[in-house]
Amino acid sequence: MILKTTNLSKKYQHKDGVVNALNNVSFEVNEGDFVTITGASGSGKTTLLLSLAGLIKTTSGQIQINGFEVTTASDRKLSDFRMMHIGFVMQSFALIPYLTAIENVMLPLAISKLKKNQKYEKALDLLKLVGLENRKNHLPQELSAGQQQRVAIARALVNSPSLILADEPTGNLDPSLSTDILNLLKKINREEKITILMVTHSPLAAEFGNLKIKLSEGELENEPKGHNNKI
């Protein structure tokens, strides 16, 4: 087991009263799972993902990733943990516009003890993995949306994470490009043995998961669907 949530809740105070963004959400994820998290807008999907990353504080409950207690860790320990164990893939790509593709991939290695040539070779290997080694010196504006997302995926992999958190990674892509990115994520999941949790509103994307979680008004709509939660 790589991830476990126990009675996870997040409440927001609103002028109209308390909003239960998450309400007693409990599930387990095994190493190598590809998890899809679906639900209507406002169901708590992104709140759940940000909570798992320790980017927002939950009201109650527990989150454990690789035995690390996310919910009680200090900001410093959370930052170090994210850097070592978690990769992020966002809908907006979040590439630095004045850096080339390979420089964007190398960015998380800025404080690494690796030598510069080692950082370069590692980033280049990942661009090869996502099929963009011939675009390594291109700026984001010189790349298509699908290529930019591939660079973002390579960047998410550069610190050799055990877990990737993806928030609507195909939300800005047309159906053909979406399928390409989903196939790439599935390939990484299978061949690199990296666990993926992906928030999506797309029924097509949801089918890529071997473990399916559906939220409704902050609660699990039913027990997570999967093959005994394992691949």
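Positions refer to the first chain, counted from 1. Predicted model, so just to flag it, every value in this text is computed and none were measured. Under this definition, the rigid core comprises the largest set of C-alpha atoms superposing within 1.5 Å between the forms. Compared with the form predicted together with the partner chain:
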Contents of the next structure:
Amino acid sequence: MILKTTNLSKKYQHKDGVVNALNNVSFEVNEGDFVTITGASGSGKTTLLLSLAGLIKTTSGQIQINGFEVTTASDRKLSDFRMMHIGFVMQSFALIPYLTAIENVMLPLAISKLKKNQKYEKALDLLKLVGLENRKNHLPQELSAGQQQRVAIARALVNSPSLILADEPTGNLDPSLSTDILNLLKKINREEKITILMVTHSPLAAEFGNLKIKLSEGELENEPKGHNNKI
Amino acid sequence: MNIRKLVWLEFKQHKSQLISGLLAITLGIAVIVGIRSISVVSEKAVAVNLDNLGANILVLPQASNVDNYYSADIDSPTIPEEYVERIVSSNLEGVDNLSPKLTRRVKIGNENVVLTGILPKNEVASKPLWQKSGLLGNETKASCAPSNTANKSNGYEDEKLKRKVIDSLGTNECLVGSAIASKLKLSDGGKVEILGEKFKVTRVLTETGTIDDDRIFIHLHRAQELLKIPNQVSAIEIMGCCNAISDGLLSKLRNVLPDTKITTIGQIVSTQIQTNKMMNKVSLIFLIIIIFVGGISIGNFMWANINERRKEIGMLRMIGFNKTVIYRMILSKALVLGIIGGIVGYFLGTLAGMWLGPQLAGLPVKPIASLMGVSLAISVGVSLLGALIPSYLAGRIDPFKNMQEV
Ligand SMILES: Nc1ncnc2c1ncn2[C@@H]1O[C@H](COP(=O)(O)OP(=O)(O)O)[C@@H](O)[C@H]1O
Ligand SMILES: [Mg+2]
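Let's see the other form, the form predicted together with the partner chain, since the form predicted on its own is already up.
Below is the entire complex, every chain and molecule, led by the chain shown above.
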């Protein structure tokens, strides 16, 4: 088991009243799982990912990832934890516009103690993995949307995380590019043995997971479906 | 890729905004350096003046400018040389030594030279009238006896009170200041053409740090002839006993020569000391102003830059950069800004000082290397201070901004 949430709740204080974004959410994820999280807009999917990464404070409940207590950790511990264990893939790619593809991939290594050429080699290997080694010196604006997302995926992998959190990674891509990206994630999940939690509103994308979580108004709609098989 | 590289790449990306961010601090540093480099030479000149006073009373034409003792005689209007006789024949007590001078700027080749005509000691001494009234320092101890102790108590040694005494000077001989000698590549025994006439360099004078280094001395009467200003002088330097000066020698001299300006070096030096004091005050005020204006302006610039990069910084926090790393990034950018501001400010200020120094203070200003360190220290300090609040706020940027916007 790599991830476990217990009675996770998140209430946003809003001037129009309290929003129950997450309500008593409990589930477990095994190492090597490809988890898809679906649900209507506003059902709490993003809130769940933010909570798991310790990017927002939850109201109650516990989160354990690789034995690390997320809900009670300090800001600095959480930073280190994210740096070491989690890779992020965003709908908006979140690349730095003035850095080239390979510089964007190396970004998380900026505070690592690796040597300059080790960082470079590592990033280059990952660009090869996502099929972009010939675009390594391109700026994001010189890449297509699908290519930008591949760069972002390479960046998410550069610190060898145990868990990738992806929030609508195909939300900005047209269907055929989406399938490419989903296949890439599947490949990473299989070959690199990295656990993936992917939020999506597309039923097609949800089919890529072996464990499917559905949220409805902040609550789990079902017992997570799927076979928690180790790969 | 490391933090320094990341900061540098971002910095290069936004270098067009640099000028607005650095304007205030750079100009502030430039003003401080400019004032300081002028006031340093000016202070040195005061020290040199006090040290090597050639004469302590100066008789100048009414219309001349007395801001600076050493350049007061240059290109000023003239007075008749005959005034020397008038002072001597008035038999004033405490007048030790008289030295009439005529000074004009001339060009030798491409160099500006201050040509000064003087009377050598042997000619002064040969005038019986002057001997009788005791015009030569060493022979006038008696008339000046009470003043010796007073002189000493003022820190003057009698020997030092004189500019280097020039014993004799032939019609075609000249003495050359050290700066002009090196500019014109002259040495002892060399030849130089002044206003169409050949002169022999009898001696290159030792460096004094004053405008004297740019002077060429020739015989007064020769200067009058070459400059076509017969029987006129620009100034008469008088050695006066301190007691005599305090006993009203100046006003007695003013009675003898009513249409002249009579001043003491003390007065001139004290105006210069006051100017120096004022310049130091101005630079202090500027220091305070740049700490505020420069700091606020850098802080404002950094804050605008951080706001523009909110998503980027949020993303860095998301992927695991902790607050300290963010602070480091912002502060190293401020460090780079501070270094640039300090260096550019230093050069601007030095250039301004070198350009304005001769015009404002009549003194040649040289670059002062140690001010570079001071400029850097101030600029970096101010810039880091200004970036303190922005970097704190940057550390507080929500790391999940990237996730929530769609
Ligand atoms: N910062 C916030 N303040 C108040 N309410 C919020 C905030 N963020 C999200 N919410 C609310 O919480 C609920 C869940 O949001 P979110 O997790 O973004 O949903 P999803 O990603 O499934 O669309 C929504 O009703 C949303 O309006
Ligand atoms: Mg969402």
